[in-house]
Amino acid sequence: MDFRYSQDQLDLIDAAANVLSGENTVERLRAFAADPTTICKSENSLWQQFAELGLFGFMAPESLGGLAQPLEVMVGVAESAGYVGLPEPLIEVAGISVPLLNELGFEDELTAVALGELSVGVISALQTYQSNAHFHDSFLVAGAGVDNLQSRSSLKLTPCNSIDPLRQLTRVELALKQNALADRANLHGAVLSAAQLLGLSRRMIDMSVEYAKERKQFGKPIGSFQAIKHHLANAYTQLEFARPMVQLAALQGGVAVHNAKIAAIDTATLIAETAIQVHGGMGYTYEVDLHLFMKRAWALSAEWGDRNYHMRKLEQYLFTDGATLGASQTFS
């Protein structure tokens, strides 16, 4: 299976992630997470220039304005955005309701979407949860009795705790069912996090080597000690051997999706572990800034399905007849 990118989708993904990396600093982010309410779509917000640069309708069809890319493509942006801790829910947007809105014939709220002009969010079974869903003018509720858009005022939101200082969490009072539309929502959902969760393992990781080479014990930088570089040589290794699992899901679907959220939050895991005992300890402090990210990792761990919920449909399908399985099926 080939997992390469062409010339004109690097140049998107190389696009966004310079936009992504030039306006969403630390210095963003902690300005934002000293007063979460400032996390708005105002001045403070990039909503409008991810609108003129076309980013919302990245995976929209050409007639309605949009770039008309796949799945897999929005997998290279989702991963970028991850690496910034961006807080505005973009790729949630752009790689989730938009598909959604296109696949139901919303052209009218589409077209609106791309343009900036109306944030849709999406609600599921498995995604009761919202983040900064102040963002969302309504949400197309999955799973329902009838799949259909409503606006935010219409629906019960219950604010709650989120770990993740950037992330203003409410829970949606809706009894919902899994239904078709709801499992087209969770398998981009899943993917697309996964994705985040790759790009927040990267940026930890490249604060981890940053740091270990201006610490220095025993006047040489920490980084120089073996220990130091096995254990950020084996962080990246996972990171490696689990980008090819969330493209593949991307590409697939079906059970490759359990698989890859499962990779990418175990290389998550490890990753923040390693950049905490990297860091001395001082990686849990607020004075650091990886606590910002390692915090989006844990939130982005639980959405669309924690690790359980992944582990227990692939039980499922380990268990089924007929399963294709053994090492010749792998990225086939």
The other form holds:
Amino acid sequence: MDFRYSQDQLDLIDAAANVLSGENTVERLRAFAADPTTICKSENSLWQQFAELGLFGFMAPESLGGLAQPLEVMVGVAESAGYVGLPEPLIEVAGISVPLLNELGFEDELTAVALGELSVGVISALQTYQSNAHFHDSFLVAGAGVDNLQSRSSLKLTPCNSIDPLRQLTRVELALKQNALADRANLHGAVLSAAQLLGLSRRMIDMSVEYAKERKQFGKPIGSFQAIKHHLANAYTQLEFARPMVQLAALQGGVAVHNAKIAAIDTATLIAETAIQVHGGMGYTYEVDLHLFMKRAWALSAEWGDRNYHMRKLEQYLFTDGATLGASQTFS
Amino acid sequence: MNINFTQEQQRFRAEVRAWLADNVPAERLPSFDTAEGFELHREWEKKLAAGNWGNVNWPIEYGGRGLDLISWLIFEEEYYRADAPLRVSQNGIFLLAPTIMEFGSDEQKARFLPPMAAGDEIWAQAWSEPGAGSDMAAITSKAERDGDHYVITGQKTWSSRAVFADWCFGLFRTEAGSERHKGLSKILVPLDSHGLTRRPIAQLDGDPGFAELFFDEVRVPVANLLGPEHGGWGVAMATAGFERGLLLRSPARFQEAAARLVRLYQSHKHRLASGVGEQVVQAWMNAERFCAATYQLVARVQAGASISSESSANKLFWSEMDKHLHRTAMSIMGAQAELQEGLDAIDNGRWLDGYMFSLAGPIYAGTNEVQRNILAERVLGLPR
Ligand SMILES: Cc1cc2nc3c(=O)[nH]c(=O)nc-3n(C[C@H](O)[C@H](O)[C@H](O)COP(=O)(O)OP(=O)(O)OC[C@H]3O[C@@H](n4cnc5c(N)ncnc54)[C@H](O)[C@@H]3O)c2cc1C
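Next block: the form predicted in complex with its partner chain, after the form predicted on its own:
Up next: the whole complex, starting with the chain shown before.
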């Protein structure tokens, strides 16, 4: 029993974090926000760097040239992607599509994805709204007859309008059933969206702490007021008790996933509200960067099952005779 | 105690209801934080004024009906029940007008109140500065006396709808060398004045709902001073009291939002977790409690009580209630919560807009942290 990342795992996570924070600056986000249709993989040097670092093959088997990393390590990468507000679907492709492509035996496609040449998204009953679908060449469609890969051009996608300026949102016009493949996609999707929410939360805390040190009122930094300190300390505490749950969910699956996603949703919601409060009037503008992270947090909160979906799963689990409860059952 | 409306009050309610039924636009107007929406809301203000419904509690000579605050509450109830447009004139009619009635000269009342009531002059508030938000006594913009004019130089910010409005009421340092709360004055300034530049600031939703105002030797007649020269702090505090205490947010707004929340819950119930129902009930209870407290407050005010520091509790209650109510709506909508107007956007994105605006509630009209300090120190008497 040693519930920590190993040094090798930490090195991988750090390497990914360095690439992400190096290039994906707020200026880059602002440029994309002005026109999210420009978020593409062609002439995208960051996407190329992901390929060079082996990030797309992060979870692919070694026999196919992958790094065969488990979901909990991907969680660390997803946190970094959240922290920088990455608009590209790195986490969806590497953390959800790749394991599923592997499972379904799409080896050629896997190779092309690993090189960064092909991008594959996932559509399931819980993911009928697609973010930046234009980025992908094709989609794994779960729960519409035979699970299969379909080209983007063969799908009917109707535009809708997300508050997140980095999400070009569309609705998938397909009737879908929840099936085994969709369940597996959802396991990865819920855990990795939770991990991104943790990263977004940390970013909003850091931005708020920075601001609270700089902004002066009544002749003092506002961070010296106890009210502000307590807001931020509460935010930090929520986050610290969400993170291990998300990592555990990646290791265990099952009910831990629902707990983890709800923890991440509640954490991100609270922290977004805290961050805007600490920023005062500044936080209510489009000019200050905070809103980019806040809006992404709202959007990711409902991906791969909203709060109700996960809460109902837990209610079903807990309020049934024979649920495993009490001490000594969390770990086996 | 008597909790029954008089027959006259009931007749008044029926009259308001009938007029609104005939006149409220069938479609919701576009946001008043846009140029187009602002003018459409101004048109609506004019229509209200033409029916003499804009300010029922104002004296008749200034464009009101001379009614009491209970009638105003009844009007508000009917207004929100009819889902009538938000009041684009709110800064004028709810904040400035009571201040003019208390501190203004007869000439000022006659000059400023009727066009405000008519929707011809729409007002913005120009208090905050980049360095003076919560700490408003740190205001540095100055108004120097030059004969029968003030010459104003400095910068204001976060002025709601000042991009489109006609006038602003500002707080400026009139006494050279004065510090903190002393030496400030409240001055009324036309927003198209020579030397005044307005820079729009986009709010969370991208609309230019704020303006930054740059004053470069803007000349205004001394007649535009409201209240005592150098005594602007007291005048401003009275305005803030009206804002926080009663007028800006009447219970009807939240009761109608809670009613819409109940309907939203009903239509999504089949997929919601069990605890959501309790949150919805909580939102409804909060709105009912706010209504009860407000009727009691109004009764006290009509009996001669003045609202002072306890207005901070009022502001805390409604802003936290509003945030909770809209957060609950967001969680009900699930994957549709992020949708703005367009395909699949429930109520055309109104809940999302409402949630974002509810996040501003604990910031404007004095932040909630500062309100808690005021309550703790001035009402509860805790040491500073
Ligand atoms: C939607 C909206 C509309 C507005 N409209 C107008 C308008 O029309 N006209 C106008 O003049 N202004 C307007 N404002 C500005 C508003 O009045 C200020 O934002 C507010 O006073 C806070 O000031 P600030 O933004 O500078 O925040 P700051 O004062 O910098 O506060 C930042 C944070 O520090 C906290 N803080 C500050 N001092 C203390 C303390 N002593 N103890 C504990 N915590 C403290 C605050 O509570 C807040 O959480 C508007 C703001 C918003 C959001």
